[in-house]
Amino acid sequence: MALKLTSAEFEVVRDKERCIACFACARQCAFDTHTDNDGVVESDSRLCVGCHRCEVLCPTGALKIVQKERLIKENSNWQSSSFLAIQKQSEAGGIVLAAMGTDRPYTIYWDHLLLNAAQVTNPSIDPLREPMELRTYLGRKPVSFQDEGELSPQLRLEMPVLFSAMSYGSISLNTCRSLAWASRAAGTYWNTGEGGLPQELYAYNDRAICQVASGRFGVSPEYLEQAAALEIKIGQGAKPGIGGHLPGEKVTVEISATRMIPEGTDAISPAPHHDIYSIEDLKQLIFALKEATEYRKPVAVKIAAVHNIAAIASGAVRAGADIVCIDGIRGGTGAAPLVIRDNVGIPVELALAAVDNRLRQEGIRPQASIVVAGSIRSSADVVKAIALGADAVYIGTAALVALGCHICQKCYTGKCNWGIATQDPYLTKRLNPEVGARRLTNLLRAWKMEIKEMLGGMGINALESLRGNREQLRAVGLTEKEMEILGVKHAGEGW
């Protein structure tokens, strides 16, 4: 056998005074980093993969998980990172894969942005006492109140929050029960992602929002009529400009119903897709998915944050959308290539803004809602994301952690050991539906609270008055640059 290189990411610390070798962990973990030898536990730290279920388990807590340092020497242009890539690569000769969003140093620019408060001049308001309207519309608007003719279709969220696109495959059936249910219970939608819809949650399909993707997994007109809303997935945050690919171990008999592909063979999303090569033929789209639903569901495109983003909203929009969506580089993914993941594509903060600028410049912003996505972490995430010109926000990274994820980046083995990225039938009945709608539910109504603390401080009663307003934002620590591009001016400059 040949020497492996690499090392290991994680140490297992087990106390033997407290293990009381009831082998709870090796039970617990998918990756047989633990193992009974005859009576003794004994772990293989080169197996684990940080996720630290074993250790939030261990009923006496005699595990610790802890992150090794490198063993390479201090090197400023050689990184940790890329010595592990290249060691991978040169013992599989293969493309490294890697999960979530990027782990980079980028700037995050909600860090570097500080909301306004209300004082004399602009008394603030108590939302335990007076009324706060968080509700938010998506869809084309009218351009004035004056104009004639029917409303187009919105999509009516209690708050300005969804879930985000994760289909079913990269993602278990149970995980997608919990994001149906507390869509419901919470007023707001959640997205098919690019598997298709299964039979199952035909019951919850007013809250669904039904991706059309370039492998067009699971699109029939039933599937067209079951959604609330479609979309159409142009690109991704995490891996912009490539497609998908959903291996065939992971295509079960559901699954391959539900994409309807043969069972057991994987599941390509092509980079492109292959009838859309022009704004014009995204419109042909756009029109064509209208047409089949008669009117009566509006119509997103999502696409990921480029160079180039503004215009390209801007033809989405010309093109007939009603909801463009923007995914940004933090953005998070089932499986991407390392070197796509980690340096394709900008931060969505900066996308938001110019997006939001060009729309405006063009006097075509009310013609479509704009929703963002890419590692929204907090209720203050969204608020400034509103201020910058968001109707609302995507959640996937931060719902699946209200689910149990640690975030250990190994969804793509599909032996995700809390039972949200795999489809092991002993792996996904560690979570149970119930309790992660309840999960969901606790979250979305925790920051629904504290959007509205945020507001009433502001002295803003309506999240419509806040929408866009970029002077209720200042920044620290940007540059000249960057605050132009955002449109918001440093922390110090009055009105």
Given for the second form:
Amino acid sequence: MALKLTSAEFEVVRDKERCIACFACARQCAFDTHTDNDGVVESDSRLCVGCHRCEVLCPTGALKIVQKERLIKENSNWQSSSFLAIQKQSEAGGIVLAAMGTDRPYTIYWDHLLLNAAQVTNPSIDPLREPMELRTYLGRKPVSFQDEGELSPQLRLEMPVLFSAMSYGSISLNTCRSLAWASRAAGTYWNTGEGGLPQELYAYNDRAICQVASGRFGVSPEYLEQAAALEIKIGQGAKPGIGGHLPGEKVTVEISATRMIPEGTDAISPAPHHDIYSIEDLKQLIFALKEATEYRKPVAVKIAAVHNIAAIASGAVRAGADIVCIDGIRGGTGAAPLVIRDNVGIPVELALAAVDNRLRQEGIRPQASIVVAGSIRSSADVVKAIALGADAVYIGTAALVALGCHICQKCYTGKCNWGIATQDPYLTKRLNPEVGARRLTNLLRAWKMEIKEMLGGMGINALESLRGNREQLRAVGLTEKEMEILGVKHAGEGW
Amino acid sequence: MKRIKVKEEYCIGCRLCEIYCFVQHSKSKKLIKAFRDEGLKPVPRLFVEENGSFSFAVQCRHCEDAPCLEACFTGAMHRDENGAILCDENQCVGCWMCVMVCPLGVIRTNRKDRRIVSKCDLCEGEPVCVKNCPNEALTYE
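Can you give me the structure for the form predicted together with the partner chain, which would complement the form predicted alone we have just seen?
Then the entire complex follows, led off by the chain already shown.
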């Protein structure tokens, strides 16, 4: 094998004055960037993926990982990302893989929406003195007051934030444990993703939303019985229209038992559900799941935000979905083709506004709750999503960041130095689930307080009063058309 | 008695505990200075044992039936009022009998000029290894 001609993306800067040659960096890097060469620590920048693990653990702060400003001479057309993709591709002759959400500079509509606050004409509320209601129920609601009879099954959340679907296999068991433990502590739910529910976490079944995806991994009557709610995964924001592939090396004994496939075999999720080619087919699966669980559990349908999302969501609701989850283009993944992740789908803000509008126009909005996903980065994003019409949000990357993730986007390598997206026992130990669960619980607690502050500022004391209340939003720096789709006025316009 | 406990399933083998232990028992107690200027081969008082992905830090367990106490003929090795076993460096003559009898091998010879032994002293109730473990694999309870 000849010398690789791939450029180094990062530069390892080591302050020789501070380095004490303790080799903590060498022991922490799964990519072998730092090595112990007979008592001398050597770093090969070409191997660095920019996860910052060594930088964080270096006891003397001797390390700095710097992203190279550009790999080639200045060129507005050829950016480093396209350049690097071609380099990798010409080296290996395959599809370039990527992970987590897209890093392309698409408009982040959350950052163009501003929240209102009460002044003089209506009083703001102090959440420290007055009760503030964030409790959220997800599921089918009665359409009219005349509706009598039994209420459809509901998920009760103490705040409108759930953990996104991340499968055991793509993430480690310790990560699943952290999510499950934190869900119970914070009164919310975690999502098993398509990899099944590990036996050990059956104890947290009351907090688990179990996915039924195209690969049907780990789906059994017992699995359906465990779930608090079921979610049919049609698509994922990072890779709409694309299936999944968990390489055989990652299918350990435990994962093979959870996914119910032979050890060491590739776990391939087909792109479509082979039994779903229409809304009618979707309805059959929804009702098959409802029948199987005797109508005791809400059934969600997760779809990626694509061009015709409003009509598709309407179809899903009419097909009997109790919850519709929409995952936008900035949504994350454990592995996806780079070209798909960066180019397919639409931003979740626009999709949410379109879906909420459409369901209202058709008079079926109460029939399903809307949960949005795809880069919810802060409590402000949550509040803006609620005001745009969402019932709750899913957080994936935000949760992983709370667990240590530094968004190096190398999940697909299986060598996550933070012990999250890996099955290597040497690496999975790095996430202590007790610490992880505590950090996640802290995050949710902090967001909860911030959401209450923002609501109080608007003079609102219940989240329900903000839901779909787009008058509380004003746009800055958006075009007429964008504001029309989002259904918001420009900043400066009054009621 | 409060003891340092090890959760080997979360020990990541980074050996930061060893580094901070050495610094705590150095002259300057300053990280870079201790490694750079004090001219000693760093000898911590706890040791990370590793075998593949399995690792844990081991230090003096402050045994109830401590063989080192029996073996010490000068009385340097003693149990303090809290139950911790400490070595009085002024009394230690460096016969290294405690090193011989310690079942865990956590008493080591000190590489300073004087022939004395060094062992975990629980850092006066605030063990630095526990404080600096990045994964809470060490607890003091």
